[in-house]
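In the form predicted on its own, a lone chain appears below as structure tokens.
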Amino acid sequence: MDFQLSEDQQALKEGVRTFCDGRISADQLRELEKEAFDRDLWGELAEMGVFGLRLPESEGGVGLGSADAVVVFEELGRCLAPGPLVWSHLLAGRVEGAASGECVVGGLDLLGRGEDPVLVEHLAHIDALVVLREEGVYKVAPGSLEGAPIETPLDPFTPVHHVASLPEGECIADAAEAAQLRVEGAALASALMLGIAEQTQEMATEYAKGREQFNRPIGSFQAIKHILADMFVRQELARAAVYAAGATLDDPEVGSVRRAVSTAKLVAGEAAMKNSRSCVQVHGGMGYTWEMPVHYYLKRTWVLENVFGGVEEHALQVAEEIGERG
């Protein structure tokens, strides 16, 4: 299997991140704090394709792969873009007027869970909510539902709301979908985990360059040296696993499809975490500080570690996976 991108896929990935160069740049994301959510933001998205890019052309999508979807994941993973992205894109098709942005798609992954408390994400701004269960996947109106907020999130940019009663709803899959889907949703969460591990890495590097400390560039120093590089072998190995996940979906007569996303989800959440965490030590006091836009990394790297499975959830898939062809 060849890793690399296409001609078509770099140029895919080059106008998604010009698009968020210009759109969601650290300045705009302070902004974006204060709501949260931006619908013309969404709508733009939406016309990029970035909702219905997997649905068939047929259906009015863009008809690309999983491996196309997770370059594009991974660009909107490094621009921290905010809202339910991987939800609306896995519905696209399946809840009308979410491939163009007209409903916004928040979800729920019940699969698995136990008397965990419902947070639901973005409840004050979505139109649809549909719901992962172990029989299939129910389709929710969010305005019957009743939640407080939580006032400090742990990401700015999804807000959460505990729900305490949450009705079964309709049901518009069975149980194989729904399975399918949490699947697919763990290999778009590893893509924006992979972008937030390059993003890290690339803020660390050049942080290191400019700042001085005994007339020198801190990146001159050799332990400041060891933690870039470490760094940037996190962030490789991550996009290995990543794009191999998606390239998996697409054809997966090459291997295990849930081994591969398992693994793409443990590789690029520990790289998300670690490099997050480095970028911090690397800016020294001002890492700790909120005007530094460091921290908004971190905050939703531990919100996308445990969508759609945790660590141990998935480390254990692997684990049995190996047992069984060993």
Contents of the next structure:
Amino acid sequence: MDFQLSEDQQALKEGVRTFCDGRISADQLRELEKEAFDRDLWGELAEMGVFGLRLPESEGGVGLGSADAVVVFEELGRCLAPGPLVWSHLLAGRVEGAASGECVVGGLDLLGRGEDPVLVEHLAHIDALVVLREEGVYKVAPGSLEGAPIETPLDPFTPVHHVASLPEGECIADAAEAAQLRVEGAALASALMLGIAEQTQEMATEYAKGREQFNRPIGSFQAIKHILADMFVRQELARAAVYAAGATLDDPEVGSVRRAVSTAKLVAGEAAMKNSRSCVQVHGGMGYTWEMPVHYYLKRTWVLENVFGGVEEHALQVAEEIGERG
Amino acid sequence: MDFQLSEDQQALKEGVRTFCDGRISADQLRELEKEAFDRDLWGELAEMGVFGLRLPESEGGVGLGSADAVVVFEELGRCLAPGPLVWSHLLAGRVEGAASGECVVGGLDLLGRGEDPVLVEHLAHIDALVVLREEGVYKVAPGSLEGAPIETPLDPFTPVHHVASLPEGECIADAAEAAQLRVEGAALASALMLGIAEQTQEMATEYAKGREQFNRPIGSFQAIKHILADMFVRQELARAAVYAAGATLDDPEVGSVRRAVSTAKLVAGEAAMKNSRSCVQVHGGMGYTWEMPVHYYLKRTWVLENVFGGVEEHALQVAEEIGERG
Amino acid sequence: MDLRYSDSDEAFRKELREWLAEAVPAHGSPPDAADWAGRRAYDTGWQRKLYDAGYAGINWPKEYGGRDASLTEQLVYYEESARARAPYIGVNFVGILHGGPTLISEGTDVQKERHIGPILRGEQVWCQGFSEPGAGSDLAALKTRAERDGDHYVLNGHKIWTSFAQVADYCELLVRTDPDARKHRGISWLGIPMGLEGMEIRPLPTLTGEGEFSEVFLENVRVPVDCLVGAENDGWRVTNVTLAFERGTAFATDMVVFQEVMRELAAVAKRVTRNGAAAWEDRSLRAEVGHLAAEVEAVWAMVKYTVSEADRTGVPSVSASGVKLYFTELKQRIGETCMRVLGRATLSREDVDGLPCQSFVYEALQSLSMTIAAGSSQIQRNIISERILGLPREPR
Amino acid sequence: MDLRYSDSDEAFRKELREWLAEAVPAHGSPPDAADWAGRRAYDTGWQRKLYDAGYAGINWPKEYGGRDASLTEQLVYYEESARARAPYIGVNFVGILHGGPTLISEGTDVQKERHIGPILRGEQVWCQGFSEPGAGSDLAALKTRAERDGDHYVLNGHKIWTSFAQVADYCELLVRTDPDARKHRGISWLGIPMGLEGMEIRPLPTLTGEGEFSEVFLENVRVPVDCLVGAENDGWRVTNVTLAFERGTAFATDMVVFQEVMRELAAVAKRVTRNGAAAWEDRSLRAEVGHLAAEVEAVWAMVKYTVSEADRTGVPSVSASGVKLYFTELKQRIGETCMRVLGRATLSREDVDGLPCQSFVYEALQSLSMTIAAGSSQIQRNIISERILGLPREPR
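Could you give the coordinates for the form predicted together with its partner chain, as opposed to the form predicted on its own above?
Complete assembly follows, chain above in first position.
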């Protein structure tokens, strides 16, 4: 057992971080606010191997595993990289051009869902839409959907269309694969939320060191210190859970994959939600402005909480295993 | 509207407080630990009018209302007065000798209960047992019960018997009255918990002012201050809710009685539970000893949370009203 | 201990309810949030109607044209206004609830003549220039300077979180008139006209996307000395006198609205489907909503308790900080539950399929400011622990 | 990033599991909590069996008779011991996990000779005399004096929270040897025999009703100078060296036990009836239990992460404070849920109708100490924010 990053993983992580710092900084992100998508950036992400990461090298991929993928998505979450990252990654190898970035693949998860309004993310930017249904994985031509764009989406970087009618599309994989994609999607969404939890903790800590009130840095007050300490602990817990989900996906003999992934989604979701809220609070009035990027993190978290199963579903998933063995 | 204590209520409250300070102090309580009941004290409480408080003067009672009763029970909760106070108060006028204290009345609430083990409180000390059932209120002779005493009860002042067989007893009131007694019981239990919330807040505040670590009173640290501030707010919220329940029982036109009472049980329960836990934490190691009376409060709260409806039941009660009007 | 309103309170309620039943629909729908001229007209128009009907300045003394309502009447006013969905106080907020009361208490006759009537009739809009980038929780650290030059002050500084600056006629401005005094001692309260030379207003959009706040930059702005309200360097005290006007009723409207929000949440939960049935069928969700509704009910009882105390003693209850602290955090928790019930529909901030995405998402976002503005939760806990519980101050 | 145990770890697990399968049942049931002689015999007897089988001092260096297991082997050891419900370390706690390691690192040859072997074989029981009534969170404020008198120290003071003092042979005692030095600088670490003249032990029952803690009063107790471990006045450093021995595994047993508790909770929820059906039928309860179980799983992953980090670097991970903080508060939340599921049955601390009242109530009560002992949650948050996040210290 060596539950730490390998040297290769460390290098991978640093590479992605360096790329994101230079290409998806807060200022650059702000400029993307209008369009919420950048085809050039997408190509660069593809080139870095984000989408083909787990595709075998023989199929043009990077040939890495889920443990590597969660590390990459952790970094992408940190910088709030926009676009249907998870879907395009999941469908690499199944949809032509997904790995290379030539085909931007979006998705819609109808598994375990009620009769909510059908909201499709990034519809205007995708070349293929994949739908997870009980019966299997379906590919739908985005142009065939009847839908109206929502003018003010929750997350400025996650535009949505409200779709009135969804064609069935072409079945490209069976029910078992749909379920598997959903589990992998949940793990990657967790990794994005882990990145959010880390970044908001670091932003809040930096701000608390610099901001002075009552002639002291606010970070010298216990009330603020203890908020930050709790943020740190949630981030550490989330990291362990997300990495465990990745490692378990790669080697299902070390534990229950579903349980590990549900745990990651629950714990990373809570970390991202509470940390981004705390980040607003520590920033005070500035955290409530549009200009400071703090709110982007909370809004993205709300989006990620609503894909690949919500809190209750994953909690029940864990309970089911506990109950079986009880 | 004058949602403050009247002069009479203020005097009543102070009278009970003075009595409790002199007769049920922490030291005196500790001496009661073995027996958990003091017949003399019971007589004195009766003489003060605790049981006959809401009985008309024509029937030998004090002729006051529920708003007065919650004030009295708030004070009794503060000092953890032992014995089946609520039951004897509820049954005054319905069971001979309850108001005068000659007949100690205990009770068992089977309404809305599952098939939990039947645990009867204070069985060894009561002269009459009253059972609330769907069909009505039943009076059972305590001696007719087959039960074994539990050697280590949760709360040292609330001895329980595990009863294997419970006779039906004599029906003394109908289903509507059973339901009404239960609502009143919930209000009085809330008042006891309000007293617990207040007392634990005050104990913790006093301790924090006196206890020094790192050359400062621990109450000068924000971490401790903010715990205490939250305790204070919970107590204030609980007081408003409990008094509102009392006032609404007296004058049902000012609001929904069930909603007011359920609100009181929820809010006072949470205040008592969180404040008694916080009181342990603020006291540090000393709070974990048997000698300091802090733990009595938490244990009593657990007992009170389990009578006249628990958290979920009362929350659903409020939801039902919200939903009807929705 | 009596929750029953008096006959005269009930008579007031009846009369007000009848008036609102006609006046509210007649006033029409509010204009678009970005239409500032329209908003000013809408809000001040409503204020004028209140004035004509005798409901303006509900808590102002009669001699200044207010209603001087008792605190219970004020509660009735807030209840009925919220129930009738009457227009919010909007751009009149600072004038009616803050600037006006301050002038009544501390202004000269000339100042009162200039402002009181116009504010009450909706003819004069005020904004607030208190906070600065470096003076938030620590308001007394403000640095905006006012230097005396003959019969003028020359103002230099930078204010932030100024609401409705775009449409205001006057600004209540806290400035430092004595830079050498200890920080609370060198502050003065000015009521200055807007639109002066050297004044720049820059919008400050919030995370809700709204633009009702601005930053105000002051560069050598000259204002006549008669803008000074109260004595020079006595501005900290002047600032605090107005707080007594509210005496615990600050969140009353909001709480009545939130009782309504809880019912709306239940209604939404009956409509959305989860696990093959209406979400409301789920005990756990019902219990959660019921628990939150109970907390709204309890905090509303706490307001009544606080108001009754203030009615008796004439001073605001110490519990007002507690109401603020509890209610603002409760609003955030309710916001989270609303978001969860709507689920994926919250990805849209416009209503979809008849679900109230617009208002639920807005409330959830807006609630984030509540634990920051007007004394953060951390500051409230300091106040409660030090001023009410008497715990020792931290070493500085 | 690999969660798979190595072949040699798995071989160790297999061998240990087989041994435990025989040894645990053979050791019989633990004696009554109040039977101190019996408890000492039971716990030290088990220690002797561990020793004979080669599992004693799992983390001690080989040269001192320990197993010097890798950290992953230690995890395996804790997992298997918990799963086999092997006897707890009990009265051996201080000797094996604290006093012994301190002596190994800092003791003289004579001291090692006197203590190491006997501790490992269960022949010598130690207790801890660190905390004092006035020195809890602020341990370095301790006042117990040791004054040099020839080749003896004369001890005067009052220790508290001394576990197993009734049955201990030795005590690790922190004393002040230089009252004039700054508070961390005048402290020394002594290993003194129990039962000396002038020493009084007074039981200190906890709110669980148990009596494993005592207060120890020292009045002119004379101990030979060769009880001193490490240099005089260097006791603060000596105290801290042993912490490195655990390197993040402190709660491993507890966490494995709590994975089991979650399963037991589910089993109980299937048995008790609520609203006319098994409590477990209620989605909300299942979701709550599932969420708590996920947190236990996550914190267990955090331990593995921490241990792997320590394995690589040889120093304890900074995250150990985080594990402590999160897990202890989680235990309290689990305790609350267990109490609620049992409902009214918790009024009894004895099992009724086969429900585990005894263990559930005990855990809920015992968990209250977890956020206080060994550095309260407040202290942990200070440590994390100052030492890990680098936030400035408070002014003193």
